[in-house]
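Taking the form predicted on its own, here's one chain by itself in structure tokens.
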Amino acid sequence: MAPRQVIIIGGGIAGLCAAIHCERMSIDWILLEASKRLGGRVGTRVIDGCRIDHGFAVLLTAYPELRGMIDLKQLDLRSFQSGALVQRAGKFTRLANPLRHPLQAVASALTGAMSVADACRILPIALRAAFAPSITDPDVSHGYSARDLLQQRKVSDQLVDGFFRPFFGGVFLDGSLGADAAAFEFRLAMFARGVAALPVAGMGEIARQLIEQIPNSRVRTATTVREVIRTSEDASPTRWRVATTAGETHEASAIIVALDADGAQSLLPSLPSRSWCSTAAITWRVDRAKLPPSLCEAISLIDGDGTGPVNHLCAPTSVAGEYAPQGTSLISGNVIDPIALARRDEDLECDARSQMSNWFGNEATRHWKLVCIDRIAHALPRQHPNDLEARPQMDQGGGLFLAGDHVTDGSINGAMRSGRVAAAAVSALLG
């Protein structure tokens, strides 16, 4: 193979926004993927006529790295109602978020769902979220965790346990709100200044937009890289080399490793290692007429006992309702508690309906069908403050750079940075 300015390992976001990067830049490049797909964690696949989604369950439009990357109005984004409903002592209950939607904040406040109190020490968090420049800047680690935050602002253990705990649980794929502060503000600003979406067409059209704006030519997948070797020193052109499981040898001046945490410590043994959050995604199907009130409405529910296994609930059909055939609705739950996902499949889904039925009634659920569970290991990395201090840096010396969520902060937004920052330490290197 011919010497490249850059080879980019990895097809998923991060991979993908660097090549994209390169190509807008000039930069002589090739990406290297194992699988035989591309896009990594986000993806859609159909079963039954149901679309699946892989990965992230939502788009947060604010995200700073979708402008100039992907096409929202080509997306036919469909989006969910800001705040939640929160299952609590046998009842649902609303919260709105207060600078979406005053009036029902208020009436949150009005009805119990929140105190008066919990509303007044909320709202500085909220306009903060919602104004300051700073919290636009993912990267930055305040050194002590979303609880301790919420703790200090003096906000009661019923709203910290019954609703911020669950709701960026699902976000963290964490139950415990170790997140660092700084990744909780981020998450607060996107929700404040955008809204959690679905593609019409599924989670994978993002990253299907992104394949389209990187030609085929340069490519390669079903391709796993096995070794990474430094052959000189000096600015040589070909100052690295990439060995596959394949006996391919490819050559070039910068290698983007563009892995997820443990992948790139596969090939890179120095790296440290990364605490993974995981999930598991039960998916059922039923009849629309049968579908319960609560779950019509395009939002999520969420467990604010805490008595699981599922942390948060929605319907993607009351989203988008091109997600399933005509006539049929999607319940998706997802579990985040390490308890309940060592479970046994049969076992998790007889719990997970079993508190279902709590929820919504026996009647309500026995008609639900089974559609698939997705477990998904390394969903997340972990983003407590003594992980955001032990990531790596991008620039590791030499022409080597990392790309991926688990140098920035764990999102689309932070895999998509990564590689425009990746693509852009190269093109410095290169002169």
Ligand SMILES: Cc1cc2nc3c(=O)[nH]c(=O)nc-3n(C[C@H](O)[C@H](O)[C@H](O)COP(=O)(O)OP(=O)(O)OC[C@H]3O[C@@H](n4cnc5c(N)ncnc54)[C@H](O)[C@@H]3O)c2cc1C
The other form holds:
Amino acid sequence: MAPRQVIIIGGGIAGLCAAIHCERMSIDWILLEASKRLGGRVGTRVIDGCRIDHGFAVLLTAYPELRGMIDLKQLDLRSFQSGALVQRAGKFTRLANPLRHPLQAVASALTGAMSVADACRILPIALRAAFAPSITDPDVSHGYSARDLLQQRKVSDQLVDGFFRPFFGGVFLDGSLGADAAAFEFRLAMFARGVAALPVAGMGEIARQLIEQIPNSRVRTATTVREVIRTSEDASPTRWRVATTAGETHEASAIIVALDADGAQSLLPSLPSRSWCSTAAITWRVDRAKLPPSLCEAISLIDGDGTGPVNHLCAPTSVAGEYAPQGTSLISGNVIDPIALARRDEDLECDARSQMSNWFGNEATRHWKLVCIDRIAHALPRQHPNDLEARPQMDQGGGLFLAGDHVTDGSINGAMRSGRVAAAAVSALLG
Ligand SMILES: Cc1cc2nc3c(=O)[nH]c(=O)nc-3n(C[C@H](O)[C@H](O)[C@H](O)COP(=O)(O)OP(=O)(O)OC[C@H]3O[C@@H](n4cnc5c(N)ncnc54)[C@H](O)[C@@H]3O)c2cc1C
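Take the protein just shown as the form predicted on its own and give its structure as the form predicted in complex with the named molecule.
Then the entire complex follows, led off by the chain already shown.
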């Protein structure tokens, strides 16, 4: 193969964004992706006419990296209501975002869903999320956790455990609230400054829009890289060789390793290993007429009791009806507790169903039919303060660069940013 300026390894969101930026800067690039499909952890498949995303995920429209990369209008986004319905002690109570729905938030305080003292304590946090400019830098870390931050602000255990733990458990796929306070504040800012939404055709549309921006001829799918070798220590134009499991080799002046943390470490063993947050998404279907009323709203339902196994639940079809054939509703129940995740599929679904019967009644859930259970062991890199501290440098020296959500922030925005930054560094190196 003729030497390239840059080889991008991995065709997830980070690799695709690196490719788009290389293309825009007229850098000669090639992308090698192990799977037959591009998009990595963002994708949508169709089962019996139902759109099933790769785990329950949402797009936060305030992500700064979307600008100039994703046409939000074309995605035809359908928004979630902000806040959540919290299941606690046998009933649902609504917790509204005070900045987006001030009247509903006042109602939450008046109905006892949140004490007036808590409302006063979280208001400064919410105002900072909405307006502080520094909060939108996802690369910073505070060195203390979200739970520490809420404790410092004297937010009650009731609100922390009944709302923040399950809600942000769903966001970080980590029920400990141990994520770094900076990562927590970044997400609060995104929720405050935009909406959480689903593209009508599924989350996979985000990857599809990125794929459409790069020429197919530069992309090799079903191509697994097994080795990255530095062939020359000097500044010679071809100093990297990449070998694939099929026995091909490719040469280039620079490499962008745009893999998940484990994939990157298997190619570059000196990189630190990273802990993962795992999830299982249980999808049921039911006649739309038989959907319980609280699931008819475009809102997340969260487990404020912490009894599980389902931490957060929603009906994607109540957000975007196009997710299933007319007259059918999809229900997505999401599990993050490691003990529950260790159970076999049949047992997990049985436990989840009995929890749902407690929430909605036996009669309502009797008609729910299981569509699939998606287990994703490596869903998000854990984002505790020590994890963020140990993030590897993007520039590994000599023309080797890292991209991927483990380098910045475990999100679509983080992956996009890492691809952009790596491509800019390649451009600076190649001049
Ligand atoms: C269940 C779930 C829910 C999520 N929810 C949200 C959400 O609501 N909002 C949000 O912003 N983010 C969410 N995320 C996170 C987001 O999807 C990821 O942060 C992002 O997609 C990571 O992209 P990436 O390119 O860094 O990595 P990946 O998507 O992992 O891409 C890496 C690519 O490298 C390929 N690869 C691996 N090894 C090799 C090799 N040796 N050679 C060639 N190719 C290789 C893989 O096949 C893959 O395509 C969620 C993720 C999951 C799984």
